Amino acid sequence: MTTKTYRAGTMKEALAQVRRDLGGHAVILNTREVRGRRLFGLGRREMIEVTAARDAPADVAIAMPAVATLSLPSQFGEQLGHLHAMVERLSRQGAIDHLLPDIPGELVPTYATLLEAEVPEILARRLVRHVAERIEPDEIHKPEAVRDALRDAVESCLPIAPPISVVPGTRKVVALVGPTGVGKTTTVAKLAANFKLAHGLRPGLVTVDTFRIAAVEQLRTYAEIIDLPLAVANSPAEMRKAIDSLGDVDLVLIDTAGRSPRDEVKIRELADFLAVARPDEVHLVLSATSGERSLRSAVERFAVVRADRLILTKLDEAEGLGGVLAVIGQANRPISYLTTGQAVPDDIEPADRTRLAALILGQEAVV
């Protein structure tokens, strides 16, 4: 058997240099905490140390665990039951209990699964100690009890605001503001046609994307396959006039530019446009498949133009929802619709907590 060994700022950063290099059932040998030197020599950091083997000796038959596919109950219990013996293994030689203080040895798998679903470290151990606190002593062995105190946990993290509630002959304004690319256009027709055929009400539609000529055809183009009245706000001082224009209707859409979080004057034309608007509910339209660091940015930046929900797009397209969790822990707004995929009407849904956590957690399948 040969061993390879390989060092890392994290255990989760260590883990996946083992399976790029000796895929997925490459065993774990040993783990343990070590200094390495910094660059240039300027003093030392700590590193997470892990030896793996390709194939396991007869007598140490461990997996490493294939966290990602844990998405099916039996799929489940099978890789907790290998991680388990992981950890009996480890905690023998003392190579768990300083690295994990904090956490049960018998649910060192859980952490490991939200690492795996991209769960920043810090607010997996949150989530783990959690669990520990809630379970009972003789379920923390029971995968399926685990794995709902878990969902639990991560449902804890997730604010959830009701759909646009729309009362007949009484106008609402709704704008939709976001990062360039994050779809939008394609959400203010998905609920516009919602609203619409499903629900019996007259929506009309503002655009005030007038920087991309495409979106602004694409807007009218579904405008007029649903048949609803469309504007166009070329300057904040023309807002006004476009929503009026609409006639009598129960909603209005605004769909505006992409800006990146970036460019703040960009930013602050957009909160121009909607202080004349004066909108009843603004989202931000977030997608799902942007990284922590832009979803985080995102935010922040947008946080001028008072949006006070968040639409998730692309779960459909997204590896890993860790790092939304993360964000709407501390975006303090809630979360209003998720879309998971292209197709207008469909591929919308108002947001369900217990739906969300278990799509984060790869508990539930996202079609």
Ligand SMILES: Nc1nc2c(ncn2[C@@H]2O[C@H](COP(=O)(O)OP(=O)(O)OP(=O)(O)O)[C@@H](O)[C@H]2O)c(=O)[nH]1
The other form holds:
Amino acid sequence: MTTKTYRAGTMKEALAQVRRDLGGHAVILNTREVRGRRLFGLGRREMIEVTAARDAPADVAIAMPAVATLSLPSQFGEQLGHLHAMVERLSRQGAIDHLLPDIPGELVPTYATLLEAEVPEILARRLVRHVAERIEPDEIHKPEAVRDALRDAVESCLPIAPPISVVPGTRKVVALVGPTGVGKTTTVAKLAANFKLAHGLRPGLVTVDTFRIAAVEQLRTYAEIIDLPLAVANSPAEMRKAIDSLGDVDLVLIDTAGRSPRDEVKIRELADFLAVARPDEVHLVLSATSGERSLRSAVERFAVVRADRLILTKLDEAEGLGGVLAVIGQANRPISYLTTGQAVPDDIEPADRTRLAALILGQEAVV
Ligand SMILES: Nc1nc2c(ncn2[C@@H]2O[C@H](COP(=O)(O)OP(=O)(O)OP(=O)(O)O)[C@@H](O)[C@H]2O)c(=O)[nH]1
Ligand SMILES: [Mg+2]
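Now show me the form predicted in complex with this ligand; what you just gave was the form predicted alone.
Zooming out: every chain and molecule, the one shown earlier first.
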């Protein structure tokens, strides 16, 4: 009996090789997963190794043609049906993606780039598959084409909101909420300064952050420098009066106290303030330097204040934005602004899909 070994990316391909080489009566003696070297030694890939023989030894039970006619007791058939449905469901949910050897060799370096940017493995595989499906076969060897296709794939995960639009003479109310220290107050100051200086509008500020002694002073300092009215609301009951006290403004920007996503009571309190303010938009401010789990929990916990947009801050400080990408992709809320430094009013820009994708992929620098 001659035995031979075949390797391929999938079981189907390996069996096709066996059939081609040994014909339909080949016998499969063994199959196993092995790790194969890839292009330029970059990365490794699971491969299927099949050992097959031309003549069946007496004790080999299942030869290839026999598989098709193998009849199972009916209860096994039913259980197999359930198992099949379960695998399909898990596959649809992406839960077994990591088991699939589904990345073309040419795109392994792309996959490695994503992992380096701290994109979670399952998402990285999905993005690479997206690239593999869209790119023309003769383009897959061209780094430029792969790079552009990858950016397109990342862009498709990034919902973008238009910048705040203000109609002179009508009053728009916008609140910024978020975890502690992410840059809410600084971002309020940047927005206010830009609307006043660049667009000639009349913004006013409200703060509900009376919990820290320095918090009101921080915003008051900005209000004085930019020359804007400022009102303080100490309780939800004072909120309406505070907004009205600003007089004839086009845009009311509400700065709120940083809340730990774990502190549900404080987040509810914030919701009470906003219920009175009835803002037109609530932007959840997230720092790009935060880890994926913290970001995810902030998105979940601040849902009670009806945050409908995201502002991404500290892009200048962040390394490895893959976690941010994963969270944004699932948060179901578009991104309105990006901030890129401490300077008021300069370090803010309306979110741009191509720019953000390039930043995430390290294809572009912040400044
Ligand atoms: N590098 C960098 N620093 C920023 C950015 N935005 C804000 N900061 C800094 O982050 C720190 C905290 O900013 P704040 O605006 O006080 O943050 P906050 O969310 O209002 O904080 P709390 O009110 O305490 O919850 C300050 O030192 C800011 O200068 C940014 O885009 N990049
Ligand atoms: Mg603040």
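Positions refer to the first chain, counted from 1. These numbers were taken from a predicted model, which means no experiment stands behind them. Here, rigid core means the biggest group of C-alpha atoms that superpose within 1.5 Å across both forms.
Enquirer: Superposed on the rigid core, does the Cα of V18 end up 2 angstroms or more away between the two forms?
Expert: Result for V18: yes, a 2 Å-plus shift.
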